[in-house]
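Form predicted alone, single chain, as structure tokens, below.
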Amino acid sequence: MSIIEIKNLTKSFLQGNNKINILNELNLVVPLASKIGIVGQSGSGKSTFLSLMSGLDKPDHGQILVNNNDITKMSEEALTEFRAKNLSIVFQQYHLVAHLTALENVMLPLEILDHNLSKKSIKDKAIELLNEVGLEKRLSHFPSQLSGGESQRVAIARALITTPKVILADEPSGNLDLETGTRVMNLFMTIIDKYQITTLLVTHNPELASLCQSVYKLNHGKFEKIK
């Protein structure tokens, strides 16, 4: 059973008078609870993918379908409303809130998305996630407190606290040393698993994704599974 399926994208860009194409005719299928590695040059439009794939840019044409839902042809007040229940991103940067704490970061997305859980619920849920990436003795701490892999840890966590149906990891250990994008990057593998979300993983690291159960590089706007 799918979750994904990507019809015939396209996008492309003007560069003064030239038209570049970026994808082209884009065609992938992803499997439910899959974990799927996207790898490709510096410019070779895996960025340009994951803004497509999160609702934030349009192509050219073509379909997006998540959970049947075909969300290039959303307005952008539905769109934001499903991309909050479905989707969720880790990003490179972390982008955590600075004057917000650990775990007033984590509880964020499920405050502004569901007013009929108690802030008791949401905070048992963020401690508990929290707890499961090992920051338990973190939570007051402020993200100027914590180190790149503890932050990242916390935007793992955030990610989760929707139950999303999808996660898309945008070179989630990219700011990491070696040692420490290694150990967080098992533990969110671990945690996915756990949850059995569909992960979308954008990385230039061919190791990292190789975790995945399947690896696509992307190459002149088509995807060439590897793995």
Contents of the next structure:
Amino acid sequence: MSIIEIKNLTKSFLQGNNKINILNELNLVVPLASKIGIVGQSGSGKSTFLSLMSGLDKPDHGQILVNNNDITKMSEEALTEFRAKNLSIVFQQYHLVAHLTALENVMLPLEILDHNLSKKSIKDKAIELLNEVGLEKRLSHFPSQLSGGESQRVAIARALITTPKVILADEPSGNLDLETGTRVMNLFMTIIDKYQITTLLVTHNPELASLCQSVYKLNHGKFEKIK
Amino acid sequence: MIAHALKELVRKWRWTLVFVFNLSFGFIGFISLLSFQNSIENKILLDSKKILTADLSISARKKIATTEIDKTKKIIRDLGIKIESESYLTEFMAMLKTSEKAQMVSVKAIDANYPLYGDLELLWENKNYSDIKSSFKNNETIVYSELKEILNLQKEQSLMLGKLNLSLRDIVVKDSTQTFKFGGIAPKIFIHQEALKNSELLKFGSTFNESYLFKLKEPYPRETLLKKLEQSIPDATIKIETAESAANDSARQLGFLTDFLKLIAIISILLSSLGANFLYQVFIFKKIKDYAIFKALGLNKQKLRAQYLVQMITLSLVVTAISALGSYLFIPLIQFFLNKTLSIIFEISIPNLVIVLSFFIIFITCFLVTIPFLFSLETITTAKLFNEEKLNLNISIRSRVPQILSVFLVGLLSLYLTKSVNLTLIFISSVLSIAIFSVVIGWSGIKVLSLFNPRFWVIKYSLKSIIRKKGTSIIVFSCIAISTMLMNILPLVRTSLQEEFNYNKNEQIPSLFLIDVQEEQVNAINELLQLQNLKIDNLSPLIRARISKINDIPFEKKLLKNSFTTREEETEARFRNRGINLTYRHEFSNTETLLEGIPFTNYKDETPGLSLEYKYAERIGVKLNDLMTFDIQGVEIKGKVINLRKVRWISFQPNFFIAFDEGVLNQAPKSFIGTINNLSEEKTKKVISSLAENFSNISIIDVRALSKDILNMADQMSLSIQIMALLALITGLIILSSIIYIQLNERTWELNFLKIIGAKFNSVYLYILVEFAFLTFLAALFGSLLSYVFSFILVKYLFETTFVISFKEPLFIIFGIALISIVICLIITRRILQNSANKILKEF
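The form predicted together with its partner chain is what I want next, because the block you gave corresponds to the form predicted alone; please supply it.
So here's everything in the complex, that chain up top.
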């Protein structure tokens, strides 16, 4: 059973007077609870692909069906709501809200989501996730007081709190040193396996991609299955 | 280096533009006002001889002894100065009558030589007075143009002035002695000195002014002449004026108009400096990484400083140029309205000095704004600077010193502009206290907010944003509060000043005010009035006197020796240098309130009791229980100050600065002043006519007509004030908008991120509205409350009048500010939400 279906996805940019097709008639089917790695050289269109997947950008044409909903047809507002319920993003630059503590950063997406959860249960869930990423002692620390690895772990916990159907991860270890990156990614994969969340991992690191069930290489705007 | 510094300003053109316009708006008012003041002072100085109509004038509100005039002439001659011509002038108030109407006028009895300088422009003959001087007959008069309308005057119409029958020769349309179009409480008429005697108006005890005017051959030592004359004529009641001192007096009369305008100019500068400070803070935070790169590349401190210096000079030059350009557009507007008020025609030009001065003030403003941030950057290691996110730019107290100094610089500027120590002290203490108070209130407010823990995430995180970004929140709060306060002060002060002219309907304002009523005329006047069921009310004796001693120490003429004298020193000197009117009464009138001491009714001592108006006592430095000696027609009378009282001058009742208890002055030579109340407009005219017909020496003021004139005058002046106030308001609003705009732009990432993680658009709008509208509204409310406090202080202690609470303008400003902040919040948030989330993410 698939959760994501990509049909003829095309995206181009203008470079001077030249039109460059960064993604060219892409097709992909992502099964539920699978982990897909997308690799490619710098400028191959990995991040553009992820932006389109998350609805942060619009394609020239083509369809992205997430849970049978075509997100390319959605308005900004509808997309926002859809994202809240179905998608989470883990960014390379962590993107934590500077004036919120680690705990508050994790709680935020669930608080934003319409739900009937009590404040206490949201907090408990956030603490549980932060425990899981090994930050139980850093709950009340602000992003400026956390290291890169810790910040990314907070971002991972934040991505998980809404129990999304899909996690989109954009070079999550890109800003970390090799050792920390590996540790964080192992943790990330373990948690994803535990929660059975479909994951699209974009990376330039083939070793990291190899942790996924399937790996696609983005080359000249087309997918090339390498695993 | 210079190229890089300039390139940065060009590349960050949006910021540069906001910064430049922000400061320029503040300085347009400053340059315009300074140019206006400079132009009018120059014009008055240029016309100084015409204003005095002489080089030197010796005048007094009494007959000047011939010995004093001989002494004057001797001093002039001893200094080797040639007297080219002399003139003798008598001025007094009297009633001018036609067969139907009468009007109080200021009579100028002139001799054949008048005026020694300047001229009078005449209407019907279309000539100057000097052209018709030789044919101006003893029985002829020329009168100010206001009288033409009041009395429906025709050429050669017969007019009565006391017993003198005059024929109207012409109408004066322009008098070189006048700087204001408003001619005072009585329009002037000119008659021959020889005809004066026939009027039989000047009797013993009448109030009049006598002047001896001299035209001196240039060049002559002005300062030495004035000094010698003041030394040898110590009598405080004799006024010695040179053309220059008369011009300065004349320029000072404009003080009440320009004071308020200057206050607005300083407020505009302060507002824009506040905005500039805020804008610069944003600018510097954005270039921290650039600074770190330059530092890492090996650029030393001096070169980095030079880069900032180049930027400051460039910005100052651009701001000065735009402000000057703006002033060229703004000045004609001020001129248009002021020309309705002022009689002298003058062109306002922007002197180079004003441009240079403005450049320096703008540069100092930029410098003071930049220095604290620059100093702080210099203390931080390059590595830390690279890590912007973790950087906490703490501005140390030492770095803040230039900003603290700036308060004193503003003080100096205020003192230079207003020449008032009181105004400067009020202004500086207000600015300092409000800054401290705003920070304290902002800080306490944040403490209070942190006690709340709302359930709804929008409110929860809005409050958290305010609390966690404590520094920014306090700065935004203080900036908005101070801006609101400054914006509010102007309308509040204006309302109180305007209210001063608006009578309380329940209060009995007299219809007519009678001056120079002789003792023997009182019964006869009352008999005449009784026929019309009227009577004289508030009849009060008036005795001309001179203060000769205070606590047995001679009360001498105060000479101002320094070229820079403050307003307070000038006021004191003026009060000291003039004769005074005394009265006597045993009980206070209903317009007087006892402030200190005991009433006459409780006073039993042998030394006669004295009651002084409290502000007058302050000015001449007299306290309770002081002894004052008065010279009344050569007789010395001593009194003891037993109380200080407050007088409601605007009641138009006969009121005096100094009142004796009944007894000691009862036999002194005196005249009376009194009022007639409850007259309709038509009856007023009839009563004036009949009184003028039967008692030609009495001067009668039509209070209703006078107050109408004053109000008209005030209206015209308030127009120019309103325009300036509008400029300050616009400056304030621009600064507010920039603060909110920049703050919101700083939050682009955060709002975009909320959108990415799925926050509904309405929630994002609400999130930002709660934070900003709440902060702005609270700050505006707090600023408004403070504006009441400071307006009260200004109105009570500077303008010395009653503070009137007005809610209209402050409410309008509070809601206006809140509305502006809401609109800006909605527009910017909408722009962020509609923008591509990916694009915004890439920008950060």
